[in-house]
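Listed next as structure tokens is one chain, alone, in the form predicted alone.
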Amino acid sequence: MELTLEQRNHFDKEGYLFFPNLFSQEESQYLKAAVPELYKRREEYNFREKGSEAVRTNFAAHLYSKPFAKLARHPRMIKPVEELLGERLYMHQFKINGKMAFEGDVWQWHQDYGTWLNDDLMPSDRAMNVAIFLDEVTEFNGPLLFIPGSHKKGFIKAKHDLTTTSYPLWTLDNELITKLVDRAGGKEGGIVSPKGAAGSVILFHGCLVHASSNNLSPFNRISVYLSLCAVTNHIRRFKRKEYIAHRDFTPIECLPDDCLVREYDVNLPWENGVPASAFQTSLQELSE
């Protein structure tokens, strides 16, 4: 999968790319079928919504679930980011976000690089997200909202919101969001929301300002997010637990393109249990 010049220019200007139906129904269903078993686990790596049993985020499934281990090595997820960054990648974070019917809560306005810098000491914004829809995403079930071009602002100082939802986030204030939306076009394109069928993919810059509203519909919205970082840009601090911010900076080796519909061997280091080290933190900075 090679990006066109038009796609590269769009990413540079707007901060994201949207690929409708990049994965087939068979491929996305293979992944979706593995989610219920993961979500029912009573484990620390499953963050649940406040006052609810609904899972908000499952972390690190690529280390203990074969379908997601294969997705983490899929060339359609990895190669476009390698092309844009011009470097091999490692997996900084892997999560399955569940915006569940009637219960999926908001994700406040934020930049992901804000968290990666503030919590993990990632040196620069040479990292980004690739998200695959496992359900159809519509205007009703809490789709992602982007402010186009907001990545051009670079890192924006944020506040640490520890109370709004069950997951702490470095968030941006309403006054700034209003200014960014106005600059991006106000009511005429100042906020965009890519929507589409299961199997569609969004790639977006680590500094792109984004959010999502709660899901009041009877339709789930489950998406998988790969946070991919250039290997030379690896994090310098282990403030967060390893199942959230990974410490293995080995470059990702892609599997063949048909890996979701054919059998391939993959390494599952946490298949028989998450090691105690994955729940530990350290504030000691890494040496270069």
Contents of the next structure:
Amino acid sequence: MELTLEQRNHFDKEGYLFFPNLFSQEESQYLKAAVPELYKRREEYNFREKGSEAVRTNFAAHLYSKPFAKLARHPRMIKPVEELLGERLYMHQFKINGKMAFEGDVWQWHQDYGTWLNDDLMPSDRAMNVAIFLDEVTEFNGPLLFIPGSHKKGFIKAKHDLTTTSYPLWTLDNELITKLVDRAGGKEGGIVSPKGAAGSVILFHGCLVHASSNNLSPFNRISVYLSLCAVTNHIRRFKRKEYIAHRDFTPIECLPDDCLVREYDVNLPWENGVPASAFQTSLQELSE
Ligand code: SIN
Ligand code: MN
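Could you give the coordinates for the form predicted together with succinic acid, as opposed to the form predicted alone above?
Now the full complex is given, and it begins with the chain already shown.
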């Protein structure tokens, strides 16, 4: 899958690309079918919504679940990012966000690179997210909201919010968001929210400002996010636990394109449990 010049230009200008129906229903259903069993587990890697049993985020399933281990090496997820960053990639973070019917809570306005720099000391923004919808995303179930072109601002100083939701986030204030939305066109395109069928994919720049509101609908909005980082841009500090911010900087080797519909062998290093080392953290900067 090669990006067209038009797609490259769109990414450069707007900070994201949307690929409706990039995966078939069969492929996305295969992934979705594996989620309930993962969400049921009483494990630290399942963050639940504040005051609720609903899973907000499951981390690192690519290390203990076969369908997600395959997704983590899928060429349709990896190759476009490899092309845009011009380098081999490693998996910085892997998460399955629930945004469950009625329970799925807000994600405040933020840039992902804010967290990657502030917490993990990732040297530059040569990393980005690629997300696949496992449910249809509509205006009702809390779609992602982007401020187009906001990635051009680069890293923006943020505030560490530890209280609003169950997950800490470096968030941006309303005054700044108002300015950015205004600059991006205000009511005429200052906020966009790509919506579409299960199997659709969004790729977005690490500095693109985004958010999502809570899900008041009776429809789940499960999506999987791969945060992919250029290998030479690996994090320099292990302040967050390893199941949240990975420490294996080995370049990802893609599987064949049909890996979600055919049998392939994949390595599941955490299949029998998360190693104790993955819960250890250090505030020390890594030496080169
Ligand atoms: C994120 O920003 O990391 C997740 C947002 C969402 O799933 O709505
Ligand atoms: Mn984010």
